[in-house]
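Take a look at this one chain, the form predicted alone, written out in structure tokens.
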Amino acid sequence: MTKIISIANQKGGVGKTTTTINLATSLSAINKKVLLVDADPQGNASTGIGIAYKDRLPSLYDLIVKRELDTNSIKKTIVPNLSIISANTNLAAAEVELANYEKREFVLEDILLNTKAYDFILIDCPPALGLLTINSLVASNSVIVPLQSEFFALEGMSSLVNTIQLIKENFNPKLNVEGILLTMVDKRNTLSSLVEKDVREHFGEIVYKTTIPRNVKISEAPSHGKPAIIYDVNCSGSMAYIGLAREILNKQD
């Protein structure tokens, strides 16, 4: 059974794309077959995994327009076992296209039904609760919410939780929160520790034990078109994402 996980938070800059790329790479490294779906018009996941802009056709936008999978859209990456459906700036128009469709919430689900057997499909959602994110959540079994370890961390979480609940009630009863992931954690910073304590008290067991530290190598890796785990496997950020993959797999057992 393929497990489809959306990585979503309508707040930008919380580490969604970084988490998608490095979690996908970590799972691939332990022989899981993974498909990454770049559902963000900025296309940062495609860039961060080394897919040149000219090589992104057919993109996710083309699949949405045709409402069907074109296997040529699935590209191999530099990571063994990891493939990607890329995004380019055309995807920004998908919100308008989708608005006119019948059963518009199910377009991505219908496309992914035709993908060949993967262990995991990870969807990098845009930083908004629009139709692309809704399509991603309807297609998914679960959602991982990256949460930046900062003062405004919990602001906006209620909107996302409400959206997940509405999708669960109306479109996708199997959807659940896979986990909340604290990102950009600085253990030297008192505020960071207070935010972590607050989030754990508020959400309990669904907060991952693994946290992602602030780390220079994680920030540098995308500019080289590589996941941090390939750029520097021994850095603290890479080790944290490997730990996250292990924690997710242990929860499946």
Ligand SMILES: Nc1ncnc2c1ncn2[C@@H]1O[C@H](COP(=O)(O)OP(=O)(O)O)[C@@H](O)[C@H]1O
Contents of the next structure:
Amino acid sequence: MTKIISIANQKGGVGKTTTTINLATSLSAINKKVLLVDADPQGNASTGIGIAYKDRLPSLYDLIVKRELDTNSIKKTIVPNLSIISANTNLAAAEVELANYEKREFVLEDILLNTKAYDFILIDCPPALGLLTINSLVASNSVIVPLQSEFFALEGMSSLVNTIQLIKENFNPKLNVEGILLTMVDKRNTLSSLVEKDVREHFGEIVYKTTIPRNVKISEAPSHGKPAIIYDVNCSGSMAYIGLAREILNKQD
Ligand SMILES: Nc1ncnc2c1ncn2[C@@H]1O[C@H](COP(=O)(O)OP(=O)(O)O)[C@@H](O)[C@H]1O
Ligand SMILES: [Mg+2]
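In place of the form predicted alone, the structure of the form predicted in complex with this ligand is requested.
Zooming out: every chain and molecule, the one shown earlier first.
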């Protein structure tokens, strides 16, 4: 059984792409077969994992146009066990074009229907609650919501929670919240600790025990086209993402 997880939050810069790449790599390292789907027209996940622009075709956009999987779109990455369907800027047009499709919320689900060989499919969502994110949530079993540990962390959460609820009611009854992940946590910073306390009080058990520290290696890694886990496995950020993968796997069984 493949578990499909969207990494979503309509805010930009909260750690969606970083989480998708490093969680995917951590799960692969624990011998899981993983497919990363880059559903953001910015293509940051594709770049961050070292897929050159010219090597992205057919990209997710081409699959959406045909509404079916083309196995040529699945590219190997430098990480054993981890493949990717990449994105380029064409994908921005899909947000508009999808509006005219019949059953427009189910296009990504149709595309992923025949990808059975994976333990996990992780979808990196764009920073919006538009049709690409809706398609990702409809195609998924669950969603991970990264929250940046700063003052406005909870801003926008009610519209995200509403969207998840609407998708559950109308398109995908099995969708649930896999977990809320605190990112860019700075234990020395009082505000960061207050935000963590606030988020845990508000959302309870669903917040992962694992938090991701603010760590410079994590932010350097994408410019080398490598996941942090490959760039520096011993840095605090890499260790945290490996811990997150373990926490998620422990929750499954
Ligand atoms: N734990 C972290 N420590 C330091 N920098 C981080 C961390 N997580 C993310 N970043 C940096 O913050 C920026 C936004 O992260 P990103 O994952 O791209 O967010 P999103 O996909 O939500 O827009 C990027 O420059 C990334 O390298
Ligand atoms: Mg991103």
